[in-house]
Amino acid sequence: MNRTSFLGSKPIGRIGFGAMQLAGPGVMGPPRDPAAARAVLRRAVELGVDHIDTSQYYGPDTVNDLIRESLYPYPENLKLVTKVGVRRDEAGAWLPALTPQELREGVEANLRSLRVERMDLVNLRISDGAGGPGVPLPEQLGALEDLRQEGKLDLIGVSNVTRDGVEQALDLVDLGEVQNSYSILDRENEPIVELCREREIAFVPFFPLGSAFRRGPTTLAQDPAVSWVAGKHSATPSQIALAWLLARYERMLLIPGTTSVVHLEENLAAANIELDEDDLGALEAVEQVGRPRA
């Protein structure tokens, strides 16, 4: 199994780091232990992570501030990926922010808080179906394409999107990635993975261990097929779930998040696990678990 792949035309490690969990409860405010959050970020880079997924609306600002305080000046090969299309109110609600002006302000806020002049990739988080409430998809992607032409981002991605939405986006811009929920427990987006495979586009699964809202990690640990394969490889159930994703598609890029250095190291070690045909066959029997809409 290759440990590296591509984000657009850029070489990239296949296991990166998702930074959302570094904020406080509800992805609002500071973490309980800011020093531990910074330690996780620094250890990730020490271990070769070259892909961090974040957003200014995590906190808001909290997570981007932690990344900047911990890692700036950034390693030359570090790719910083963000998303726009959402804003937070004082109560922590997730509200759409999809007008061209709001998308521009979202990108500028990420550039400012991360202290960079250009994002490696900006995902458009689509709130409802292909276009979101009240704003046509061409206007949303057109705003990001304008920013790309201005040199403020390299690649455009889409997140929380239907297959029809991906196909519409492909008619409008070059896509660097698709970011949707997908895991061994939740394969609802398998058709989108297949579309990405056909078009050779990176697919970045969120909830890679199953949704925490539906006790995904606990469900993994209780599944007999996952437990059998984990025992065979002297691995944890979570490591097997990550290795399964890596085996699924060579341009699958993982961004598991954690607030623990121990769990970070465990996640990255999943790249060392080579699942054979017996393993993959056994894992096909894993029971699927429904999920809430992201």
Ligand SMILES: NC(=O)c1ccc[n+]([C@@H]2O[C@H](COP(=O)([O-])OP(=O)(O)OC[C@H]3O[C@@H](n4cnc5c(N)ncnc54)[C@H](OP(=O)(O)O)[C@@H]3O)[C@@H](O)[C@H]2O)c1
The other form holds:
Amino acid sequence: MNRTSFLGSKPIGRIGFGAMQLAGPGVMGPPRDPAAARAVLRRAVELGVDHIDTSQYYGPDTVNDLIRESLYPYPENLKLVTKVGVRRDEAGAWLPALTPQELREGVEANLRSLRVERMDLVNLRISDGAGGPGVPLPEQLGALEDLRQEGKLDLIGVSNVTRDGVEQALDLVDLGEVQNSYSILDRENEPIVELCREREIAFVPFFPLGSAFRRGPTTLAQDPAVSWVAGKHSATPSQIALAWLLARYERMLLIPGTTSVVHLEENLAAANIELDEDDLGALEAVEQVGRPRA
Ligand SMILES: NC(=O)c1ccc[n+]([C@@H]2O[C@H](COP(=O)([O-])OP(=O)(O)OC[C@H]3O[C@@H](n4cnc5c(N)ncnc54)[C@H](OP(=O)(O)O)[C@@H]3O)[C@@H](O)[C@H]2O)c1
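Could you drop in the structure for the form predicted in complex with the ligand? We only have the form predicted on its own so far.
The complete assembly is shown below, putting the previous chain first.
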């Protein structure tokens, strides 16, 4: 198992950490136990995690504040990846914020709340798969390219995007990653994984365990094929779901989310599981569920 990959030209571990679930319910406000959230972040870095996926709009600000409070000054090799293109209203709705001015403000807000001068990667979270309401894709990516040239970010990514949207984006800018929903329970984005493989771009599946919103880990535990493979490897169903993703493509970078140190340790240990052809064949039978809303 190749445990190291690349984000752009930077070496990066195959298993990182997705920080979204560290906010309160509905990804709004503070968590019930902020000390526990900080402990998860510190343990992640202690165990070698060098990739944290976040956004200023988680909370808003809550998750970036937790990351800064727990980890600043950051280890040299830690890659902080964010996304822009969304704002939250007071009820927690996820609203598009895709004008060049809003994208610039989104990047600045991340730099401020994380207390960094430069993000390793900023994902443009597209709302309708290719462009976004009223704002052409070239303008959105142009705004991020301007920020890249100003030294505020190293790499541009796209998220929640169609295959056509990825192809359009590639005609406009270099892409450091594509971040879309994908897991053993939801392979709808397989054509985009294939495109990333062909173009040697990192693919970062969000909801790698099927998502907290859809009780993904419970569904995994109930699946007979996942249980069979888990039993064979003395592993948990969640570990098998992560090992399956690792086996898909060497530039697939995982960002499982958890509020638990025990689950964090379990998720990182999935890097040691090598699935063989029999396992991968058996896992073809895993029942597909509808994609949860991001
Ligand atoms: N680009 C986008 O639009 C977008 C959208 C959504 C998410 N994301 C990113 O993707 C990351 C991952 O998504 P996610 O956290 O929502 O979904 P996920 O990683 O698929 O699942 C997280 C859920 O799995 C549970 N879990 C984690 N490890 C487990 C284990 N070993 N055993 C049993 N249960 C386990 C967690 O509960 P516990 O807390 O109890 O462990 C939580 O309920 C986010 O943090 C975010 O950074 C991006």
